[in-house]
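Next up: just one chain, as structure tokens, the form predicted alone.
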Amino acid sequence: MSEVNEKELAEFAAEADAWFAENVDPDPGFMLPLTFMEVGTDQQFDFLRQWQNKVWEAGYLGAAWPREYGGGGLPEAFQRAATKAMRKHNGPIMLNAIGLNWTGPLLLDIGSEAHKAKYLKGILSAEDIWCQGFSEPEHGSDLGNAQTRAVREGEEYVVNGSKIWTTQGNYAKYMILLARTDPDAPRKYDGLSFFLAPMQIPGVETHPIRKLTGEYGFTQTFFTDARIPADGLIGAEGEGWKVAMRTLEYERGARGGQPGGYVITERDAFDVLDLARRMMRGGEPLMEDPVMQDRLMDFIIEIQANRLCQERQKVAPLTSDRPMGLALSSKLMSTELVRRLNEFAVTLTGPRAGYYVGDENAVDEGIWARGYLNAFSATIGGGTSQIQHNIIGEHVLGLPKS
């Protein structure tokens, strides 16, 4: 990676800033999702799909890639000037989650030549929607006794099973599939393999799911004698888990290589104290009392402390006592605040808070409930609250598994 030049790092932020303060649609007629989790309509889905090809063309996404695989080749500090400016103007998510921020950083890692040159650059452009096989509905999060098989037959895998929670199956091009193909493996974890599969073939079918919210996002993915290249291997068989176990980390944010952007709106603390500041109790704003106050500034307190350190992880001097604490605890202390603050946010709603979107009582449109039943979904994705306690337990603090 190249030296920073400062100047020219200034006149490409100036200009990212411009060009977001240009292209963004503060209101584009419908409700955006705040979530890549949330893209139930084809009318978001292509509104996105066209923003991320925007954004990527004007050369703000996968700023920091390699040229040959569609990115800019400039240092990294060029992309996350690129996402600031997207934030100060809200710009819309990026579509392309899974491929984004899963496949891509995994590939560039230790995918073949082939695979990079065939799969990077339509996962920049968003021509290519990718999703993620890993859940099933029979073993909610002991992902190692993953149970759809995978059976070699020449040059393809024939696969039969489900899997559940698949984001944007539905849109889906390809899939980072994890299959059992050594079914008498010693150990259930031997027997798994990663695939890179298409979703557009015969013996493929998904199902959305509706959600508590009203919306969608969801599906369960049906595999019926499915062929799958065998080539989309990645690693050898019988390492898939491995394979995930990695693919996870950069899921929850303990692994880089991600080419910039965002996949999920975060509501921030002064969102809700502009809340509080018109929602009315007893004939005065409900941010005059004592207690709200302290309340919103403990939020603020808590995101300000988030965003340094996300900072201080970089600086490996700062966590030598703790070199992956940090990392595996982010995805934890995210997702929980945001869950928190939008309960909080709720809460000040008062009587409002039973109406919902497209009610004319609710307040702000409904947001504010809407992004509490949605937040649920961010803490079970990637591992529950409950897992990551346990991996932060075992991996950080050397605690034994029982």
Second form
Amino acid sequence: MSEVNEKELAEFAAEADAWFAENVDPDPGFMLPLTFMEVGTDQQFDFLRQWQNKVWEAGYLGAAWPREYGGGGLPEAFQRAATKAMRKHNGPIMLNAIGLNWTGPLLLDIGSEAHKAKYLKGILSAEDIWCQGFSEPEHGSDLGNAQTRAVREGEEYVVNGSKIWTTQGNYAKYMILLARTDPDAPRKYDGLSFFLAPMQIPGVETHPIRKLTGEYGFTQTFFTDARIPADGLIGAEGEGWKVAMRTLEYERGARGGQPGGYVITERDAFDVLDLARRMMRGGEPLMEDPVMQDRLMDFIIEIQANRLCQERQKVAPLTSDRPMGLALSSKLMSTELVRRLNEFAVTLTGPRAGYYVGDENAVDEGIWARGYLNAFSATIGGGTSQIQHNIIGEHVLGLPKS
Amino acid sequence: MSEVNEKELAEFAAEADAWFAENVDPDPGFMLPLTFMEVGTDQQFDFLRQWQNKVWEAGYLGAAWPREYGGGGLPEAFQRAATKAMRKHNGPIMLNAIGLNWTGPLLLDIGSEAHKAKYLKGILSAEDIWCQGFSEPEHGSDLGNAQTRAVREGEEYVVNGSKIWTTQGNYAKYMILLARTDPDAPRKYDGLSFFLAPMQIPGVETHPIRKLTGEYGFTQTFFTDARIPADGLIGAEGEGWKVAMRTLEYERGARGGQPGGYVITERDAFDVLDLARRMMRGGEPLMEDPVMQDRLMDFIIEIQANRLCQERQKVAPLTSDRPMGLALSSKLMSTELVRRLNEFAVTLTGPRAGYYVGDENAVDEGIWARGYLNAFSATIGGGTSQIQHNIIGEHVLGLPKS
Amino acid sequence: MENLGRIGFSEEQADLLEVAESFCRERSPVERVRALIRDSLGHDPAVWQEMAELGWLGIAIPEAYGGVGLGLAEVVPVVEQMGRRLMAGPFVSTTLAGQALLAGGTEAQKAAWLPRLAEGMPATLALMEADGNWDLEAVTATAEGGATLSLSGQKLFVENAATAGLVIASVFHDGAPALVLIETEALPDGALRRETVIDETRRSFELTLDGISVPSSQLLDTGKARAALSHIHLAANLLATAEMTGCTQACIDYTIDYLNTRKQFGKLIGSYQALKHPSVDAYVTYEQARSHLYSAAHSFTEQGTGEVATRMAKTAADKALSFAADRAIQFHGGFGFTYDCDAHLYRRRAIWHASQHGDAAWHKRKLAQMLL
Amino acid sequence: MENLGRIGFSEEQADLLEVAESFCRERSPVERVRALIRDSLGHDPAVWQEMAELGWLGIAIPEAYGGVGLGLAEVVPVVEQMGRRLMAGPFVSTTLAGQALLAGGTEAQKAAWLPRLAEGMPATLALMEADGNWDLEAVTATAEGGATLSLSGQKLFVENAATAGLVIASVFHDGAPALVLIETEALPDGALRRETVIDETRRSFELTLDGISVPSSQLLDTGKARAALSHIHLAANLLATAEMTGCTQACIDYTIDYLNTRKQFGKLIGSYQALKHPSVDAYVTYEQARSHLYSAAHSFTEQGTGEVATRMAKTAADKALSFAADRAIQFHGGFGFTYDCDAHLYRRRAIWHASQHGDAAWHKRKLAQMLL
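Switch from the form predicted alone to the form predicted together with its partner chain and print that structure.
So here's everything in the complex, that chain up top.
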């Protein structure tokens, strides 16, 4: 990629700003999901797919990905400017999260030329929705123990088994799939392989899972003699664990390569502040309560800390003691904060915390309680917070395995 | 023991009240330790030994122990009344804590007639100070791994090794000692035996340990071919672990049999409240700060909860779901609370938290910071809070061993 | 500040605890709870009838009015066990309506209504309003007129209103807060709107008072209104605390079961200290809350002490249930994120109870005013 | 409320961080720290001389006054590394005295004193009083008179006063707070009493002003006094935060070492999640605090933002260090309870810093006033 031309960058940023100002619809007439894991209706799905496509076509998604694969071929700074504009104008989320943030960076890193040519553009355009098949019902945090089998037969693998927590599984065209190709490998990790697998083929079925919020968004995926092409193998047979771990690092923010945009819009301290300003307690404005102020300040300080930690990751002399520390901690820091912040917001709503999504009296349409419940998807999914503690303890602090 | 005669009890209580009112010296002219683990000077030791003796002679310690062993032979209610009066008048602590609360109940439970006759009275009178030798330098929480050896030779055992955290070790006449008599036992626990061991014999040396507070109170005890009489064995050879665990239950409050009084005076919420009332912040009384009020209420509610849990232990229908739950939790609940309460109290003192014991400007002579630091003796000693969590998790909740 | 409440437990409490434990366990297995969530009525009338026959609806009603003649202390173990089984129905709202009559009703009103409540007529209270003030004296709904009172205003969170024969509403009348009896037969069409509440086991309604008229004889004793509202506030908190405490116990038991069943990395997950130790914290916090509950029950009728003990108990129960249920979701992992896992039932209930009749911060502030 | 501070890191900061890291590590091993605790002076004059030669005493002093001409942002990494090694000495108090002169001194005072500070004359501030008010404008000590000012009052926590050549004290003068220079040569016998402070690595004194007279030329610019006090308050918090952050890092490293060495029940104790997971929490909290520190350093000179970032940073550092050091004692088990274990050194320092220049609750209240 070329050097950053500051003037061109400024022009691009101004155009992006104007474009999002123009194109973000503040009220689509129905409730949009806050995260890619909460796409529960076709209406939401269709809207978000069109939106992502539109953003990409306008050049504000994948601006830093190579031109030949549908990207803009520009320096990273251009995409950052576009994402900033998207955020400023409260643009809806990018739908195709697994494709954009997991598959895409992986293929750019270690995919074959054929893979890149076949998949990357469809990821950006949202034509090809991706999902992820790592977790299994019986081995939630123990990915290395995955039991879904893939048996090679000629130019295909025959897959049997089941995957769970497949986000947008019912919409996906492809899955990144972790399956066991060698059940007799001495180390369980060595028996796994990593595939780009088609979803819309015989033998693949998805069943929606009802979330604790009462809504949908995930599926369980069942494979029954499903035949997937062998050229979807990424890495060699038996190297699936290594590839999967690399993929998780994209999710944990420990590697770059994402095409920009965001797949989660989080309520932040300022939203909570705004909420607090609107509430009353015992006939007085809640914001005048010093106890509430003290707790709000705790949250604001913590949110600012996490933001600063993101910035500090880029300053090498300030991360030299434990170079991977901030990157490996960021999932734990951010997901637990979101859970606690939403929980706190629920208490701010006082008696009306008794209402839930769907009641006309619910504060802010009930997003706070729903947001709190949904926050567990991030403290549980992608390695629970307990597992994150192990990872940080062992890989950053150098403590022995539990 | 006889039935409680309410009239006699009331008279006894009134007499005790009058006696403590008369005999507690509000200012002995030097700082008394708050707990039996903080006896750091001879002056403190001599004062407290005389005080315990005086209380016992007056009939207000061991009132419910059998007459033939120096007790009062009265129902428990009488001792409770005496202890209540002692507390009401802020009497100093009972010095001989290990003897009173560990050795005494153990001997009453399972000691031989000869043991009872020989030891119990000296425990009550404070003539014979006791200490405890369970922990070893290399195996703090892992009592079962004790390596101090005791080898039988005729009517004696020859002891070699070292014990640590011996409270009042430099003053003690006897030690309850856990030592390894069979290093080849298949289970490490089966190789241990439990002794009543003399301290003032050749081959036993004590070295004072300087505490994190800068003060003294514990010793490390070294055994070098020390010969202890075989009739000090409690339980059979190889049953030491069982006896030691029983002893720990007295400490954890899971068994009765204590002779009354107290060996720790804790600052409670009311002392902290009193402190808060005296402090200023930014020119305003600290007590008017709603944030401080909120935190104080948390502590008051928690302290009251622990008090109520003690009461509820006696109500069988309210403990039937997990009968040992309250008893096994009480050490964890109380010791962690004391640590946090003292920590909070330190913050209440504002800028003057910068002073420490010995400075004329220190608030309340610096007891709050010292109390906080000393509080770790209880969250670490007698099984750390982490070990307590394991005990409760496994023995009360039935979770598998870690 | 000498007496903040003490533990006491009567034989009647012990008997009721034992009977309620098995009754609620048998009548309210979780499959039943989930079936009732989908049911529009939301509770089982046959079970309600059984409760009436057991005399539970009259526990705290004097014998003179057809009750058993005990107090709220004896209602507590029953409600605790209901909470433990997430049992639905108008038991608490009916009991509280009885308390409102006892504390604020005229002799004629008590004689007319209390026996009917004891026999099994569901009833409820209409207290909360849109401004969300837990202070029950801050009423904006009104009752105006002489022999006939015209009511107006909106009431929120009127539990079981569709089932109840009687609603007791707080209104502003003649310059002061007052309570008024409304027979639900008299409600115009559309006066009730079913609310969507976080705790799906409950049935709660918005009640529009506009257009409702009642004879002035249905006004409770105006001289006792403030005292009655204060009593209702504390009684509601006491019974909420009982529900929450039972619910906390069940939530912990449910989680412990999972930790003893589910394996990850080849070991039962309960063997990991990362799950074991916070579970112990939840358990200890639960035991503290339960001690507060039975102190509040025992001390409830003591002037001052009853209020202190009750507010403390609600605060402790809020802390215990919120923590236990939050960790229950997390510790169930992926399953915890599904509707099929019971953890969210407990968490939703925790949010409901924390939000009704004052949350922990509110009660602590009131306590600070009393104690500091 | 747009800008709460941002990370920025200059080349000078990076260079100073690197140099200070090795300098402090080499000059202040913990054995040396412990030896200096027993030493009455409390620091090593030779090391002090080295610092002067490195130019550190003039980092934030303009070149015109003999300094390096950088700012407090560049002092921060140096102080952070000192804190990391529990390094004793008058570096911070001297730097703050320089800041007081820069913010509040007359041209003549700056020209007279700043070069001497830059060369290595220790100096200090005398601000706190017995009423314990962190608000520096709440002064009760007085300076009265015309050409000669008679001082009276007591000052607490005057760090390094016995070493300092210059003390700058806050006094009430002519109806307003003011600052006055006192040459320590002029102090009467008995004016200083060494205090017993919780952090034994520090040397702190009570200063009795009664009987001290100074010429009125030693009064700092009275028109700038309030601004100077405000600047001192923030600068003191910034540097305290730097010390605390370095100290937190060391405390965590020290604890992790033990968890990787000590065995119990046959396993390294760091393998137990009961110790591992809270250590991770301590670490994460430390990283958050460090991010706040370098945001405060970078943003310090921005009007408004500097104050916000600094108060946040002190709050975050208090939380991080208090937690890490509390757990350090606990996780060292029996050894943690001894004086020989370094854990208490960190814990004592945490208490010291929390108590000086405003604790977390205080700063949060100030932030709430600015931001909410």
